[in-house]
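Heads up, the chain below is alone and in the form predicted alone; it's given as structure tokens.
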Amino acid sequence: MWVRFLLGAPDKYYRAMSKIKHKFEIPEEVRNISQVLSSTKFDNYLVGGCVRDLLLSRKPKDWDITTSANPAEIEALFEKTFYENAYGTVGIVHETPTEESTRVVEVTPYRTESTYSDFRRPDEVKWAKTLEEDLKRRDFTVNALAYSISEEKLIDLFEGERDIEKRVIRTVGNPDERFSEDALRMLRALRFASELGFAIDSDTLAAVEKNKNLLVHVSKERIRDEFIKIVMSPAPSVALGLATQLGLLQFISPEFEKGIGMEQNKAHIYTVWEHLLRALDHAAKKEFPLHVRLAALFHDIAKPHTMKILNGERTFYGHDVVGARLTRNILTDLKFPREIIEKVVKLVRWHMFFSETETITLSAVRRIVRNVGPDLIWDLMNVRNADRTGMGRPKETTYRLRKYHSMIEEVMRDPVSVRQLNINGGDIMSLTETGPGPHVGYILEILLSEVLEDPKKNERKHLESRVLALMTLSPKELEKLGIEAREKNQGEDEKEIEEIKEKYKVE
């Protein structure tokens, strides 16, 4: 299947260049970029990810062309351009994209890299002469790829086609110096099993174990990047049960690895960590969202810290509220957005709402939308079937289903915050003849949570003379009901939160 033949150039190497040709959908401005590169005698070639997936059958993400020309020759070649990194990487913008096109294209000169005294990034980089200076210093394998788009032909210097064949993903050259160039490749190896549905060759595997350690030099960003597309891609729990096996597991966070091995109650058949991985991958396979995606994997992540053995059975009460803490300390040392921290938190806090259909009232589940939001209660119910699919048990009946969607939306018109009752801190001033004060506060959250019970008691007429009654109370006794009224309207009893908190350390 392939012949090797000797380049006229002075540097003389090899190259490997498949008999046949090979045909791929290339978008139109992808070829043009070619093109224009060619004219002008500058070698060019589509690079890396996007030939591995056009052998795959699959459509590209990203399209990255390599070059002889430098950067200063790839821009003035091109209108649109921006250039803002070390590497070389000229973006080419494309102004009138379509749903099939691309808006950047990335072009990138020939480089080579020097070593890696921080085992992040190169000392130094530098423009190559040759194809193959640019393809030996890239991951693996399948990622060493390059095809001639004017001769429709595949340049294979490392046998990146036989691996993709064979399903097997490889490191170019010796995988103990790939990886202490770059530690990050370790976890990146485990991503593309997830994402390609590959295997990863033996010698790197053994190189991942023996170098695992080099990624406390890898920042907490480039290893959350890598987090996110492992949780993303199509089978995340293969490279999270690899990094289970290989002890990289601790690198994305050591809690995580409390939950290996740990047991849980007669309802599970599964571990704590291999419920969560189930859980993850149902969410996975029904696309869910990030957000979503990390809370069925966070959901139950603080059992570790919560079991305890009553009557013989184990509990793990108060997960939910350890779990929706140590969320929030895992994401933010992860430097996750606050945004996606946000909604991980309240999906974990609040995942166990959801209790028998005989057993909820339209009240509780006007406070659970109050306490998650209405923009998430959807999600929520979303996490809920990942935790039970993760359980091994099957998805929801018909019924149950139906029975928790009509409640939702029944009480998805009711007022369930003090922004929707029909008066307000300011006409509570003026009713009471009074300043503003903490007694404001009270009415408001007293008011709500008799709103919560029964929506109908939402009307002005009806607000303003409990207004008028209530200030009857002495201070103490409207502090008191305003403080029990606030704790119901969260539905959880904060000074059982706090005894938590104290009594697992978790802020």
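Rigid core (definition): largest C-alpha set, two forms, superposition within 1.5 Å. Numbering follows the first chain given and starts at 1. All figures in this text were calculated on a predicted structure; none of them were measured in a lab. Compared with the form predicted in complex with adenosine-5'-triphosphate (ATP):
- Annotation for H439: C-alpha shift of 2 angstroms or more between these two forms, rigid core superposed.
- The Cα shift for E479 between these two forms, taken after rigid core superposition, is 2 angstroms or larger.
- Core-superposed comparison between these two forms: CA of E459 displaced by 2 Å or more.
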Contents of the next structure:
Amino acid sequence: MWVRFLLGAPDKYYRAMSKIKHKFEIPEEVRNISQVLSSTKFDNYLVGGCVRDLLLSRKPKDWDITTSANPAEIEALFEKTFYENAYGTVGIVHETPTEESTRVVEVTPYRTESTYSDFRRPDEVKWAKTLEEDLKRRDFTVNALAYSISEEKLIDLFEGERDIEKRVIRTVGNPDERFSEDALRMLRALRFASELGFAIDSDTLAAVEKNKNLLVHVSKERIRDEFIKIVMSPAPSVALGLATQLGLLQFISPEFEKGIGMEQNKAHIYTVWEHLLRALDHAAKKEFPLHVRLAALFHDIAKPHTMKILNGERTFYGHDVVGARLTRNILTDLKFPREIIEKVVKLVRWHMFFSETETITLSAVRRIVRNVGPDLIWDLMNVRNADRTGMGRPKETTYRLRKYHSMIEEVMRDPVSVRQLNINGGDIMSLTETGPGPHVGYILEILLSEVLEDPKKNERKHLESRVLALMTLSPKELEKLGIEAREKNQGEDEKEIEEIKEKYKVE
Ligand code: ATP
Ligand code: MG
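How about the form predicted in complex with adenosine-5'-triphosphate (ATP), since we already have the form predicted alone?
First the chain shown before, then all remaining chains and molecules of the complex.
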């Protein structure tokens, strides 16, 4: 319908311009770019997320300009540019921006998209002649607004402003068609619902349900990027709750679905999946970073795999260990960066630690700091916090929190890894007049296990005399002690915790 009016009726096009004069706060760099383009007779508009955010009085994350200029013409007009991607986007760089969002401003020629033979991405990117063509290819009405800086006018061809006022996400044009062109848009709809606190229009929602299976065609990388944005939104359970209802979770990870509706035990009023969503929401509310939010969402992911009934109660022994493995698999499958995976895996692996509230000893805290590392120990406390809040437990007594904090701080000053011993491999070799060999590692582990028990033993003279004493052992004996020490350093607290769990019959 609108194609007809665009081709035929410029007066209607005029009517699509908002009657209200809009004056927005736009950074100087962005105004300058627009002015340079305008003065060279290239039409240009702010477009997409930034226009939507301006209308919502939200601070735009980035500034996108669409223009009638082609990439070479754009590049020729600005000093510091780089050609960004296959879509003809030229990044314009400001070394000393007035705000972070203008460090790179993206200027993209009008584009249109043609056929999508694989349900994923257009087969080719085509330049368009007009703004209308460019807006028409965009996903949602609220993302298809353009704003002319020079004329202070909003171009609204699809009633995006109305949808912003009504706070709804609606596709541009027929939702079935738009989702079969690019199935990722379905996840994007949920993402924007979470990010903006909008509802999804009922036809759009029905089309998501109908077309969801097309998501199998979408690359993991693109799913990952939307998933990250959902997790980083202020209330991720909005999008993930919708995904649960609509049966979309399986396309992020089938593991998520296993906890849906799964009852736990006396300690829990929520099912596994609901608990995880609540823990994630808490982490989001506290504005924790991505790896902490992911750990909050994944920490009990293995409960469905480890559930056993013991004395009539459900138990989940080992769900931390199995969960760490599952987390690694899921995040690897979604092509998360290694660095994030390692952090989340560690947090999931050790999330049970601080739940043993009454019985934590200093040496146990020392070992946990060794296991998750000093960089992650406070994040682990935050995961614990999210876990607790996600169970609907009352806020922690400040006394107990203070106790943890002081214990952590206390042990942080103690050595927790061989690197912090006041002796190193080189010292051991020269002291014992030997070369490199397994004995060096064994000695270090033995010394560390002694120091973990009693930090006062991390004293050079004492360590040297222990090295010499250990060298009098036979290689076999040394190996045996070394291996025992390593196991102890890595895992003693696990044994302690298992014993405690057994005693109290808790998970
Ligand atoms: P954010 O504030 O998160 O950056 P955004 O709306 O700018 O939100 P982007 O993913 O940066 O979202 O995309 C920029 C714009 O490009 C969107 O507003 C939309 O107009 C368009 N767009 C992006 N991805 C798609 C897609 N898969 N299909 C159609 N249009 C899209
Ligand atoms: Mg954007």
